[in-house]
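The chain that follows stands alone, in the form predicted alone, written as structure tokens.
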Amino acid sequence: MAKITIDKTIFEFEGDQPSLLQFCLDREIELPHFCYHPAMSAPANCRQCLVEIGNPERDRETGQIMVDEEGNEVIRFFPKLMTSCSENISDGLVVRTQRSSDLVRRAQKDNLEFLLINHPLDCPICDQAGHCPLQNQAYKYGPEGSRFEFRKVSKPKHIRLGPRVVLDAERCINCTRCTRFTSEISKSHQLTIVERSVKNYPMTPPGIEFDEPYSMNVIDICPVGALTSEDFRFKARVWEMSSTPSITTTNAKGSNCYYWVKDNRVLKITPRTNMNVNEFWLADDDRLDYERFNDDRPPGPTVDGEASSWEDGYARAAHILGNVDGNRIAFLGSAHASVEDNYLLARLAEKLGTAAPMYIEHVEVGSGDDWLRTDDRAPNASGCARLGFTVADADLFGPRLKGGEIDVLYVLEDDPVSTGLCTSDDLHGVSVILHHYNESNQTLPLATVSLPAATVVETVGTFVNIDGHAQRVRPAKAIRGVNRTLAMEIGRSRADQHGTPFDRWYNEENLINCQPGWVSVPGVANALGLDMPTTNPKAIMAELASTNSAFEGATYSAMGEYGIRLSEIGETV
């Protein structure tokens, strides 16, 4: 087996390997770098990942490896330091990093001093502060101060490259990550480098606006805070927010993300690496889909349009369901709701002798691409299909309502009116029980009972994406009331868990009076006197994984942070 020696430690490897830098990073050997990104080419222009590289010296006549008087191999090092991002590894290679080489340490220190010569000292007001690679590496590997006491080179500030990205050019260190992203990953070619020498910076070509659907990815990969979000700029610092791993729900891809929360409000959404789903990237649509979690939220349950308690809401819903024959009730599941919520709805329908729930399809032909956006604008249609739900047909459903075949419509986390499944006139004389996220829901004014539902950032649950990848979501925000399952998932280290009404940053109005479906659906069932104990979503998925072959293996422990690929429906594993 081939071997490589790094700082006197021998590592074995087989087959083709990535660059030396990535080989080290994969083994938790830290090498400072700026321009390198594992998904893009390596231009080696930041010069921060320098290392010493050599090979054992061999006798020219015998070909044997030479040894010194102590029996150690004689290593012939290259006369100059090499960039590890562009160096391929080979059998017998010997590497010295900053951990074992004074020369490398000095080179990294000097290189950082050059990079900081014209860099502005505006860390306190920079959005990148607190998670800035340049800031971190200057502290760990750079000089203690600057010897440059002359006027810095000035570059343009606050350049609006497009509707979502702002450039502060004087922070740029010319790593070219942003331009390589548009040329190699998104292939929009909307960014290029202009000017020369110390005055160059990224810019759009003449007459071009940086408006591609993945433009905000350059903000994440920028190592110095030169590229910032027009939407998030100056809103908060990283140490003021909590970050929660989850998935996005604007479409059926289920891209992995972090939800960043301050004062129980989602302020931004950033990508989370999952090589099986979205790799390193996130569409702009996903990033900007956060205001609906904060605004336009319902104040609480209602009965006949009037504010109500949860207990009264459950009781009224139970009264409506209990006084109608099961075949005159229609249940609508939701491709926006979790698998657990839909499963409990199906159990409620079964106990009432009603047909299995249907769900509304949210397909917008042409809205997707071949990457991270899909025509299906709902995150869990695959989960509904695996539960045996069928797509509701507007041509049949509306006439059934209007013809008096349905007396009660039970809607889980969707909006049949705005989606065109039925009209307001179709619902005349029909009792509607509605679980909803926002007050702009067009079915809400027609609801006899409305029960505010927890969104994806306020619940625990499972979603299955278009590729059959089952993934968990976790609560990023707290909700009004106490729920042990949510409290355990949200984590005790959250700053807002310690907030009191006396803290200026704490606003109790940001706690939404809502409940997850796995709480409210059993609440209705229990008010009916049906045996459906309020349980936790982990137990629900364990039950599904053991009883439904379409979810085989989809336990919470198996899914972990990155999910698992389920078998195709009908396929044996």
Given for the second form:
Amino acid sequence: MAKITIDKTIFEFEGDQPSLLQFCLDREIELPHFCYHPAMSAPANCRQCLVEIGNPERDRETGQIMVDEEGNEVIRFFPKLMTSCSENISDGLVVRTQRSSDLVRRAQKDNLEFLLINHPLDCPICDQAGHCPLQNQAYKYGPEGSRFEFRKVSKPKHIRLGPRVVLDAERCINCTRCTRFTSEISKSHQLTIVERSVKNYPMTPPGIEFDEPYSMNVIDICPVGALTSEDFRFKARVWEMSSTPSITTTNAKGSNCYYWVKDNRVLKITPRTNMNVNEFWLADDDRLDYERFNDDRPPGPTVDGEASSWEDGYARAAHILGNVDGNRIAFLGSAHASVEDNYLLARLAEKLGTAAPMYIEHVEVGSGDDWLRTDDRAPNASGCARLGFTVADADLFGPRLKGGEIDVLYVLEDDPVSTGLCTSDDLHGVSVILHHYNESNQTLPLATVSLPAATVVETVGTFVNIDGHAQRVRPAKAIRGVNRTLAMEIGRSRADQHGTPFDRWYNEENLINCQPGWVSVPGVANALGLDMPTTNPKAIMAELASTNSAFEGATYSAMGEYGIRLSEIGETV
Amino acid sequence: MEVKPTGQSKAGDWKNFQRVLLPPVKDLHKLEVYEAEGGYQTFRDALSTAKWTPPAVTEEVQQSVLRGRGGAGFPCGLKWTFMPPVDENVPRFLCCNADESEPGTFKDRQLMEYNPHLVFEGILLACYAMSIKTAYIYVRGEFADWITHMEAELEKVYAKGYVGQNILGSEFSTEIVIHKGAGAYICGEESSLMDSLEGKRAYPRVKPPFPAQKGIWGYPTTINNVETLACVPLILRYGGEWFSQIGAERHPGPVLYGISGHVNRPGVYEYPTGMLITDLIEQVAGGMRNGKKLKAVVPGGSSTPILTAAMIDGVTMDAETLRDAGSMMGTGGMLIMDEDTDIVAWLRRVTHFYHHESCGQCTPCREGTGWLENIVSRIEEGEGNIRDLDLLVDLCSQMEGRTVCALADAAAWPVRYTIERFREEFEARCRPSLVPGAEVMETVE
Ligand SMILES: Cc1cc2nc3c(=O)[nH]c(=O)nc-3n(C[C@H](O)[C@H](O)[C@H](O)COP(=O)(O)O)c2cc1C
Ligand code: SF4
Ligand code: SF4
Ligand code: FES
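Could you present the same protein in the form predicted in complex with its partner chain, rather than the form predicted alone shown above?
Below: every chain and molecule of the assembly, starting with the one above.
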């Protein structure tokens, strides 16, 4: 097997390898770097990742590797330091990083001195501070002070490159990650570097706005705070927020993300790398779709339009359901709700002798693209379909309601009126039981009983994306009701366990009075005296994973952080 | 650095040297005149003679020991052999580097003005040798007049059938495109030149891959300087052997010396390589202006290390001798400075140039060039400190050899060597330094 030696440690490898820098990073050998990004070409322009590189010297005649008196291979090092990001790996390579070479340490320090001379060092007011590669690496590998005694260059500040991205050119270290993103990844070509030498910075071509649907990715990949989000600028310091790994639910792609929460409010959404789903990227609309988690939330359950307790809500719902014939009830599952919630709804329907729930399709033709945005604007239509739910057809559904075939409409986390499945008129004389996320739900005014539902950032559950990838969501913020499963899950999924000293997620003011579907649906069932076997989402998935081939293997432990690809339903169901 | 005084000119009987790159023929830039002088005959021969297969042409150029005249002095024939084997489905390119922008360098434009057909013929022969079907001439944008001038002559060459499809009834086809540069010194660096040619921002590329592997549009490309290519027809006409006998043994051939500065007759002069610098100043350029004494010589364009008057004794203009003397041949653009020259002011001007021209891609060059200019300016204004000199040298070490292209080295060398060789002048310009202890102690008392 081929081998390479890094700081006296030998690593074996086979087959094609990435650059030396990536090879090291993959083995947790840290090398400072700025311009390199695994998804893009390596221009080797930041010059930070310098290492010493050598090859075993071979005898000119025999081709044999030469050895010294002690039997060690004689290594010939290149006279210059090489950038590891642009260096290929070959058998026998010998590498010295800052861990073993004074030369490399010195060069890395020198480079950081250069990087900082014209940098404004306005970390105290910079959004990037606290998770800034420049700040971190300057602390770790940089010089102690600066020998620069001149005015720093002044460059344009607060330039709106487009509707969502703001540039501070003085902070830019000209790594070209942002321009390479637009030329190699999104292919919008909306950014280029202008000017020369220390004056240069990224800019849009004349007359062009940086408004592509993926523009905000440059904010995350910028290794400094030069590119900031128009939306998030100055809202919170990174250490004041907790971040929770989860997925976005703006469309059916299920892009992996982090939810950033402060005072129990979601403030921003950033991508989480998952090479099977969204790679490193996240669409702008996925990122900006967070206000619905914070605002427009219902104050609590209602009965006949009046505030009520949860017990009264359950009792009234049970009363309505218990007094009609099963086939005069219609259940609507939801492509917004988790597999677990929908599953429990199906169990309830079954026990009442009602047909399996249907679900509303949220497809907006033309709103997606062939990358991370789908025409389907709901996260879990696949999950509903795999549970055997069919799509509710507006042409049939409204007339059925209007024609008096249905006495009770039970809606899980959706809005039949605003989606056009039926009109308010159609619901005249129908008792509506509604689990809803937001006050602006247009079915809400017609609901006899309303039971506020926990959103994706407040619950535990499973979603199946458009490609059949089943993924878990985790609670990023707390709800009002005490729930052991949620509390434990928050503790497990958030690095800071119980919120940072600055993030008072237990902040009473911002705790929403809602319940996950896997609490409130069984709540109704219990009030009916029906036996719901399990209300634990983890156990529900364990059961589905072993009994329903459409969810085969989809246990919580198997899904882990990155989800699993389910088999095609066409094949198995 | 030690100077090895060889004392001897390597240029032989240079006083009787017959000019071949810029021969004294009136209106040589006109196609008719060039042809009447035997022009394009070499190219005709190459196409029609069985002996001149493409590899044979390359072989002859290798025999000649022609070294690139663009600055790095890389053997031309060897560079041509780096091109991969011909694959009909893969385009390949030649690029004639006419971006001439190194301060002190002004020889390529003489060729473009007075002998453009020699350049065209050289391009055609190079294309033939490497089976290239498209050649670009990347001309510095400011050379607008020379572009119009060459375009007019190129028209005639096309009309005459020396360029185009099935040239002179042969199998060989090639096109020549004159490309107007996008105006920056960095466009002369071969890899950024390719980006510029592709319509992109001129950013030098990381090497490897080298142009012969991945050049213009990602295809195999050879890049040569104007003067390098102009030597090619002469080599084929008179033989590689003839060429290799002219001037210095390891760096032979006729060469254009661009002499500027405080001499009586500045200008471009064609002589063999290996001329004594003193001969070039005294005899060729008519001696120092106003009888002043020589102070310094920058032998090959502003980036090559400066030599003091004492250092040039017996030094000849060829790569090996100049290297031993502590400098480089570069482009052969010689800056001659007399005793009145303010060396600090000169260095300030040079640092300004490289600062202004850094493409800004690499950290050490982008930041270092500006910092160098800051410090040298401060010294020139009398505000510098002695320790600034050590800082300057330190910064040079932080830049040299750590960047994508050689501009950072080109910016650092003048600083490093000017300070090394004229340190007293810099020190005299700095603020009087505090003798550690003395003055401070006094004020304390
Ligand atoms: C910063 C920089 C600027 C350069 N400018 C020029 C130029 O203006 N003209 C030129 O012929 N070569 C220039 N070169 C050298 C070219 O990169 C290249 O080596 C040369 O064109 C090769 O031609 P040759 O082998 O015929 O000398 C420059 C190099 C650097 C690093
Ligand atoms: S704005 Fe950021 S990503 Fe873009 S070049 Fe500057 S430092 Fe790099
Ligand atoms: S060395 Fe200077 S000019 Fe060359 S690529 Fe780097 S920044 Fe650009
Ligand atoms: S990461 Fe290698 S040069 Fe920037």
